[in-house]
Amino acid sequence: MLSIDFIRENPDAVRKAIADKNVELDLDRLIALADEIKSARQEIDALRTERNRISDMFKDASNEEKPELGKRAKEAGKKAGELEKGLSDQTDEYKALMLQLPNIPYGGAPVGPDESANEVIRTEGTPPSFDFEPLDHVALMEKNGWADLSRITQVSGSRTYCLKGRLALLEQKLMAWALEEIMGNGFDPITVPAIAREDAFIRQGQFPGHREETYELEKDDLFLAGTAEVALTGLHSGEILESDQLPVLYAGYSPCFRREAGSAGRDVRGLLRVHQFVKVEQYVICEADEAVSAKWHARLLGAAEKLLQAMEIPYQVIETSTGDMGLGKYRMNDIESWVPSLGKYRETHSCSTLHDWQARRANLRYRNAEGKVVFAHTLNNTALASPRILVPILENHQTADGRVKLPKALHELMGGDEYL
């Protein structure tokens, strides 16, 4: 969220962000509520002060004066109580509007309503040219006995997957490899649960806007998270970190769950859009400095690209548009990997800078060099997510005989074997 002082000082910038991110929000109502709440609190404080002053006078008052003083004290208390009741409703409305307020997007972000406005800023690698009829990843898995998609659908429903044999092993090895690679960049590996309370989703920024995409465990008042970011944002919520503790660098590993609500008919085949997956998520808490955030954004993006390059997967880097980047993002770069069966690039990674928008929701603060307590900046980036990464690995490295030749960087992971 943004601070009310920033909103009052920069109303035009906030209005533009609301428009550019396609958010339905009455900014005038929000500002008016802030003013009304401030005025009501001042009046309540004045009435309480008056009531206390009258109470102090009561002990020295004559018997004739006491009834009038008692009446005045009672009236002041009654009016303060009425104002407090109205203030509670106003505060609830104000908080709800503040949670819908978007971050100010990066000036270089394309302005547009959705992913159609995204721009390709860099393409790396060359899509393979096959001298045979290539198979898609589902056919490759079936040919090699690496999955049991039809049977698992009878057990768990659509958009679920069951890997077998060498592919199941590869998935686990890839996650461990990604953790080790990110650890080498100074990140602390950390495993976190996939379940979290509602307030954790609010602090992270997923709620209230994306509640319908989240599995709810109603009897337990818990939800299943679609990213380790939910838990990682909450770990230091309410704390005041010292400046020498920054940056906080996590490589979070967790199972992830997404309902994929509203995406019926989109990429339902095989491993492209599934309800359950695993992911290594890079997460940064750093000082509140735009240049520092930009440095970490570049490092996070570079780490993800390094993994893709090691896997010899062609990819492109996307500058995400204002309408596609999400409520809290300042800047967002997606990485899309080449999928031969689709004849196009598909998103496999996402790198986001949120400045202090998320930190304000989560109350993530630190004491700067001047001793002032301020909100931190946060960033996150997909290091590696499976099974989606298996799609370009299988399809880009397939051979004419239906096998998959492993990139050199993965040979050691699979016991020195050249083929999966």
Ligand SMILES: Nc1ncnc2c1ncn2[C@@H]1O[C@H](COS(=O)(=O)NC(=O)[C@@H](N)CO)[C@@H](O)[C@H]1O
Second form
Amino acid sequence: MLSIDFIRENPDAVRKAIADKNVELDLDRLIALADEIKSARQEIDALRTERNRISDMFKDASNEEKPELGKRAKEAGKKAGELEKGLSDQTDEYKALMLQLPNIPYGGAPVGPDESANEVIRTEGTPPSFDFEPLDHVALMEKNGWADLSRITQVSGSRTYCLKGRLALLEQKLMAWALEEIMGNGFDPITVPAIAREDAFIRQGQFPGHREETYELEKDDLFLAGTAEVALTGLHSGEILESDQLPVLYAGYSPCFRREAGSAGRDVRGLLRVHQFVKVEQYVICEADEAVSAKWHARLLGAAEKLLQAMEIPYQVIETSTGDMGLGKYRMNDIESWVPSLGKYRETHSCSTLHDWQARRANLRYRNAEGKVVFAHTLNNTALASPRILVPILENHQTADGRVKLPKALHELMGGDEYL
Ligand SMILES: Nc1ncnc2c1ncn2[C@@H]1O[C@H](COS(=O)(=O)NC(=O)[C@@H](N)CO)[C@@H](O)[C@H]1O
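Would you mind giving the form predicted in complex with the ligand, to go alongside the form predicted alone above?
Let us now look at the entire complex, which starts with that chain.
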């Protein structure tokens, strides 16, 4: 969300953001509604002041004056009530439009309609060249008994999987390892539920635009989140944090659920795009200062890159375009890991700065150094998400005999065995 004052003072910047993020939004209607609501509120206040003024006159009035005074007070109160009633429809429409407003994107983001406009800003590591015909992760798992991708679909439907044996163990170890690594950066580990109320999704930004991608528990008015970001955004909603409580740094672990409604036919084989997965999420609430946000953005990105470097996975960092970064982002850098069987890099991490767009929706505020209560800034980034990260791990480190030789950091995790 943006502040209405910002919108009034920077209509062109907001109009450009709406265009560059492919948002359908009538900004003139929003501003007109804001003006109508503002003048109606001023009129209501004036009527209420008039009614109170007349009531004050009542006690000293003569018996002849009282009926007229009572009539005028009643009329003022009635008119105020009618205006108030008319306001509720306008206020609902105004709030709905405010929730659809995009954040102003970073000036260095490529302007474009979708991921085709994304730019590679750096590449780390070299994709392996095999002197044998490499297998894809599904074949590797089948050869080693590391997964069930067929029987389970009778139980749970498409885009579900079972990990088995040492691969199942590796996933658990990877999550603990990611938590520990991020804890080492001063982040507090916290496990959060995927279950959350509708409000939490509005505050985080998933609703109203991406409701379709979210599982709903209708009988209970609850939903299943696709990222710990939902719970972590709602955790301090409505509080006023003290400046010495900032930055709030969470390493959030949660199961993640996604309907993938818009992904029919994409990544249907294997572990890249599934309905349920696990993730360690880096989440920051910091002071409302662009330089501080930029510092945390770089740290979040660096922490994820450090994990990829330890896993010896070749990757590239992307500057995400205005059309691909999503409504609430000021800036988004995805990290894409090399997937040999596809011969290309695929997104495994997503690092975002939102400034106060999310904090305004979630009413996340703090008392700044001058004692003023202001909206905070928030950021989030993937530390590690599985099973998607297993794809580059298995495929990049496979050997000619169909085994997987773990990089040093991981074979220490797995009790010293150098093979999975
Ligand atoms: N359907 C899915 N199946 C498997 N992994 C997924 C799926 N959707 C997302 N992920 C993983 O979760 C990571 C983060 O997802 S994201 O939507 O891009 N970003 C977020 O959720 C942010 N909160 C940062 O983590 C992705 O980079 C990917 O590694």
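Positions refer to the first chain, counted from 1. In this text, rigid core is short for the largest set of C-alphas that superpose within 1.5 Å between two forms. Treat the numbers as computed from the prediction; the structure is a model and nothing was measured.
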{"property": "Core superposition between these two forms, C-alpha change of Asn363 at least 2 Å", "result": "no"}
{"property": "C-alpha of Ser39 moved at least 2 Å between these two forms on rigid core", "result": "no"}
